[in-house]
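Single chain ahead, written as structure tokens, the form predicted alone.
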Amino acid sequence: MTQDGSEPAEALSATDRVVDVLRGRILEGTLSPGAALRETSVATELDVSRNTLREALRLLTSEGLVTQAPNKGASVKAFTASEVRDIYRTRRVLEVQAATESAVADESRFTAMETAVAAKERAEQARLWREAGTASLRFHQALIAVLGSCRLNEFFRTLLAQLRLAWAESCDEERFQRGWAARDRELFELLRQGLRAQSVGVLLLYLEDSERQVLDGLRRARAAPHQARTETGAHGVAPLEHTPRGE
């Protein structure tokens, strides 16, 4: 068992390994909503049979990370606003509980959190926004590890992969990630000092602001295609400007 609660690669079956690889790519932001997962090319790349890949895609579909449609194949899932709200509702329950129990957590848990926070700070300073997002997710995964439950670790890893897809669809990485390193650091320091009430208060505000940012981004993303259609007319042709006679 690794520190974040996942199984070591050598312990995984071929199907589980494919699930782990594709979920990891989603979590790291290299697979975006709507990306096609073509059986032949993905199976060849991962050196597995198409049957193994199909089973992995079935499992990822059950995790809410992939969608499969008849005659269209598999693709990475896109999330709705209501699904985003449910993700954050779940985060509040689990992360607040972890923050509450962190006062008696083993020091190794804080080491994992601090490593992720430091990685977030370095990535933000270097303007590596995708890496910054991944580091922030790993910080919150390390927070959940405080609860000491392998099942919760696994569940939360999938939840964070879903969250990464919501981020990807809602706005560009820079807009979303800029400025959050300081907030991760603030939360971590409160947790390490065992200040339960303060850390829970900061965490709740953190999650509220993050949820609002994602939902606002989704609204902008949904409005953009409609705006483009309005500006180009019903048939995709820009309407001619009316020029008054004599000008």
Second form
Number of protein chains: 2
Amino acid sequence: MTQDGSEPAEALSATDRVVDVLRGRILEGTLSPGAALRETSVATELDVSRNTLREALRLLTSEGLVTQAPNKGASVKAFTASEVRDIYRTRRVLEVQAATESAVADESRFTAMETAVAAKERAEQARLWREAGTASLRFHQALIAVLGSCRLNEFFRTLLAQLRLAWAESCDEERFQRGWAARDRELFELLRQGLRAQSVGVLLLYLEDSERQVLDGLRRARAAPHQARTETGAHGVAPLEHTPRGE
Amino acid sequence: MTQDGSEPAEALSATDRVVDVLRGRILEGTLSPGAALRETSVATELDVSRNTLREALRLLTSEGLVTQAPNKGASVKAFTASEVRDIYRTRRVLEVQAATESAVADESRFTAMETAVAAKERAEQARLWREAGTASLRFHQALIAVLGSCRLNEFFRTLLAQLRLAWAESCDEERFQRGWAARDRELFELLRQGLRAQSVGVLLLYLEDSERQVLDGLRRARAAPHQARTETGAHGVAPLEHTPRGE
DNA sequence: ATGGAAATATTGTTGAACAATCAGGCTTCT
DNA sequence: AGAAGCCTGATTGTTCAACAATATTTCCAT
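Alright, leaving the form predicted alone aside, put up the form predicted together with another copy of the chain.
Okay, now the whole complex, with that chain kicking things off.
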């Protein structure tokens, strides 16, 4: 509503709007991991009915950004170490495949990646850490795009959103993002040159280091609760593992 | 409610129950592709409120089994050819990787696959075509499991559910399933022997043939509408492409 | 303090309501 | 007859108020 009135194209439903707003707040850090999402308060704040809000929460839960425990309500997802590992395992599968396939990819794919990498470098220079994180994710998203599948793109998008959230908990952005622009650049250049084996090797190291960093940060954050959480403490609270039907 | 009362363990919410029931009906074919899901009628039939039903529909939409057009309501998803291709593209990425990795997989993974393949053979023998289809999907699900990622498993599950639905539209089960047990078996044996290159080769052919068959069936079904659809015809009705933000 | 009971808050679910939009039939005009 | 428009009934999008069931907090008596 108060967004940009330029394009009247999209007439989002109330639910969709709420999903967007909440997703935005979660990813941008306004809503910290573990924070409770009380139905009435959020609903009145966003000026929608409790029913609509509930739909939105359900959707966000299915995106993996929110957890819902029966009769106890919803809260911003706080990832466990094992979940973070799962996310990286998934990334490895997809990105390695993408790196391999990128050797025969269209040139336009590379310009998309290049754009993201350049953005990341600028952001790091300017010390806009959150921005830097986003750019990095965009680079990897562009990498996945070479696989040419909508479904995969969409899936990867939700995956990275989860990772973004995990980052949010694990540490302060600066220490977290500093120095990664160079590694993104390195990886990108190898990909562009079509050096499969090398690309994959570098990629695996990249992911391994990144994973370790997140896990360390998470461990540290859990050990010494950074700062008072908005509501529900994110401390010893076992974040209610969602039923893992598979695996 | 009238299910099996053996395990009182799971206390599903109303929404979850509705999702399960509808998903079941869609995959089992009771609800054909293109069929309209009128809110009031479905809600009263399942004995829940319209609000609850709406939550369920939203969820099913996010699973890709239902489409919702603004102000026009929900209907069982009818896949386009290009979507089917997208599904297979995704399968290729994941299954090829899984086949590769299966060479170093735990023995227990193979027993899971073996079970599914055997079930498929029995089903084909007994001419239980739908059962056969399910077994085949279970085999491929088990293959993906070697990648060891919950998220990937879950994603693949929804992917195969979509494919199941696409099959439903594309043809009668018999012609569709006959003969595939042998190919599943062939693939499985190669995997078990750890012959990477050969496995991948056979797998790619398998997927290519399967894709072609589905696309042919779909074309045929569209050309000569099999039988009167429950409600909304699934004929020339452009099934309202869901916004493809990515790709 | 400590266990437990009463009070309060929150969730799960429903039913009814109403404006906005859609689908089909009917009228009317050319 | 055929096209343009209008009316009407269905259906969706969204809200509100209610109530039972389940947490959480408060408070009291021991």
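Residue numbers count along the first chain shown, from 1. We call the rigid core whatever largest set of C-alpha positions still superposes within 1.5 Å between the two forms. Please read all numbers here as calculations on a predicted model, not as lab measurements.
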Open item on the list: Considering only the two-part rigid motion between the two forms (each C-alpha going to the part whose superposition fits it better), are Ala98 and Ala126 on the same side?
Closed with: yes
Open item on the list: Let me make sure I follow: superposing on C-alpha atoms, what angle in degrees does the smaller rigid part rotate through relative to the larger between the two forms?
Closed with: 22
- [ ] Let me know the CA shift of Glu45 between the two forms in Å, rounded to one decimal, core fitted.
- [x] 8.1
